[in-house]
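The chain below stands alone and is given in structure tokens; this is the form predicted on its own.
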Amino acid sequence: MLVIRNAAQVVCVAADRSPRKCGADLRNIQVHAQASVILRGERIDWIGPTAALPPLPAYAQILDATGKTVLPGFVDSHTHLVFAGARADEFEQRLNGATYQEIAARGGGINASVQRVRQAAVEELTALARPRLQRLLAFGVTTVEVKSGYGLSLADEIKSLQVIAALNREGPWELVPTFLGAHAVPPEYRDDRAGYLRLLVEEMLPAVAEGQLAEFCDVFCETGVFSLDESRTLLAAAAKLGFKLKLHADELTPLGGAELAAQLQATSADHLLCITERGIDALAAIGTVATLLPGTAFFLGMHYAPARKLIERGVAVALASDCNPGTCPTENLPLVGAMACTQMKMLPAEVVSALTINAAAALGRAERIGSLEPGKQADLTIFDVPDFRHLFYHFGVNHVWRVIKRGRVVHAA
């Protein structure tokens, strides 16, 4: 037994295990002030005012959380962190001027990171992604999505979601597969787009699932690099696998990918810089989350994703950090957090919704983690601050005090 005690504030998020959608909603949590928490294994077992903590037994580990505030364990979302090599020169680059697109015409951008990861082994990948893993979990994040991407063959695939499941198993960190071969036309095909297509429908999708690889299914579905009609073919396909699904839609251009993702119910539609008036309309209507990386806006000097209108329509937002080599190097998710309250101007306790309980349903884990509630996963992390509020007013710092995963002390500050 682990027992959490004389908390400032212990912010329980939602109470009934669904995403917070509506604005009054989204930022309506619970917080308790001068709480505790008593986690039983891996479960949490009672939440309450200090004053009317039940006796404890003698053998019961005891946190003084005096001053602190507990929040559930962060969930990103959104990653791409099986990757080898670094791509300084291309932030450089787009300082110069250089765009996007015409950093990638060139042979950078995602194809860069493609040739480190073909040339590097499976034990190189996964020792140069254990302190990418080590850093988030410093800075509160409990659950992880890992997606592969920067292989782009069936072998190269194959290797980087090996290196996911190896680092699951290690933990403490829960993580999350996704398979993205759709994240770009790899140089081999670029002038066989068919041809690479048929080679994830027909060879890599059956592989890794038969492998039970992957839990999801993504694709980048943008202007020049997979059409709407090529990630319909591609995730139809994966659905009729058993995957669960999830598009990089709508980031720099008003494709529809946000529209495709309602079609097929898709779990989450992520980046949605250039969402459309439809697309928003669609994504509220059938459920799907909308998962906002403002952090690569940030990095790319790029406008916001709409946080406000997404809100205010009734879609369920949840937050991520996209960390990854080109367009948003960091693990730091609570400056992401910031972000969205500075720049998106989404109000704290929606940014904490956004990071804890809608992240974990953007991963299909609402009824199990992203909140704190008795008989749910016992993931909640410390933070040395008196108020939640001041995770993201005082910015750019690491609060984190204690991240306790599956009721275990997994890293102290």
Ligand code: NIG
Second form
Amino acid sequence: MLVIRNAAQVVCVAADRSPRKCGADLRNIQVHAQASVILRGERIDWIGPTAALPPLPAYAQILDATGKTVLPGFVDSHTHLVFAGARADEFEQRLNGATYQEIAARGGGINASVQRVRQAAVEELTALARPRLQRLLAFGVTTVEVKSGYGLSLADEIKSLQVIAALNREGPWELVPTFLGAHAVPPEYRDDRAGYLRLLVEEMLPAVAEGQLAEFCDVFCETGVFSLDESRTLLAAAAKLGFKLKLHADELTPLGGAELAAQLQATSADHLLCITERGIDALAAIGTVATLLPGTAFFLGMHYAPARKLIERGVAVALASDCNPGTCPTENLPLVGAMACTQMKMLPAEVVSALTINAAAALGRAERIGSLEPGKQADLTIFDVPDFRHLFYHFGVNHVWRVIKRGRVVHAA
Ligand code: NIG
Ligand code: FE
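The structure above corresponds to the form predicted on its own; please provide the structure of the form predicted together with N-(iminomethyl)-L-glutamic acid.
Let's see the whole complex now, leading with the same chain.
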């Protein structure tokens, strides 16, 4: 038994009956002042005022959280952290005026990382991804979605997914693997797009399904990358094999990816910087989670996704890092939350929901994680701040004091 005693705030973000928070409910995060939490095994057992704590057995381990704030462990529902090498050269080229698309057309961008991943063995990729997960954990992130997508051949995509599986077994984090073989068309298929799509549908997807190597299938649906039709073909095939669906949608151009995500009842549509009015209506109608990635807009110097409009129209908004070597090389998820506040005008309470319960919903896990409620998995982070707003107000630094995964302290600052 682990008891978190006398926190200044315990932020529950309870899910009520709905598995995700929309509209005005997004800011309803149930903050208990001067509260305590009892964890029993891997579950949350009790939450209430410190004054009402039941008598504790002598064997109970006590964490004195006086002056601190307890939140559900953050869920990072969109990362590309299996990669080798860096792309600081492209960062500088963009600062000199080149666009992301121009750099990609010259063979840089995603395909630059593909070259490096193809040369790396499983062990090397694992050793490179591990510290990225350790940094995420140190920022209070206890569950992480991780995509393949820098292999782009059967063997190299399987290799990337094996890295994710190995790191998931290792823990203490919980990883959710996504197959993103449709991240770019690799150079050897430049003149045979149809051939690459066949490879994806006929060989890669069945092999990934057979090996149970991914839970989600994602596509970079974008002008010049995968068209709406190509994305639909691939995602429909994935759904038939039992994959849940995600989509990189309307990131750089308003192609209609959000509408496609809704049509296919995808779990989430991600990025959405260029989402259209019709796209917003479609997501709201189906309940597909809109995962916004303001770190990417920041790093590319682009405009931000219309978070306020999405919230007002009843879309369930989540936030994630997009941690990747090209468009968002950071593991600082609370900083991404600060960007959501200052650049997209989300309230701190809305950001908390977007990083916890709605991010869990974007991974189909809101029943088990993403809020603090008796019976739910004991994934919590204790921050050395007196009030949850300080997480985004005092920005850019790490406020984590302890991270707890499945009832065990797995990180201490
Ligand atoms: O989410 N948009 C596509 N994929 C990544 C970028 C990947 C890269 O440039 O390496 C993203 O922004
Ligand atoms: Fe991404």
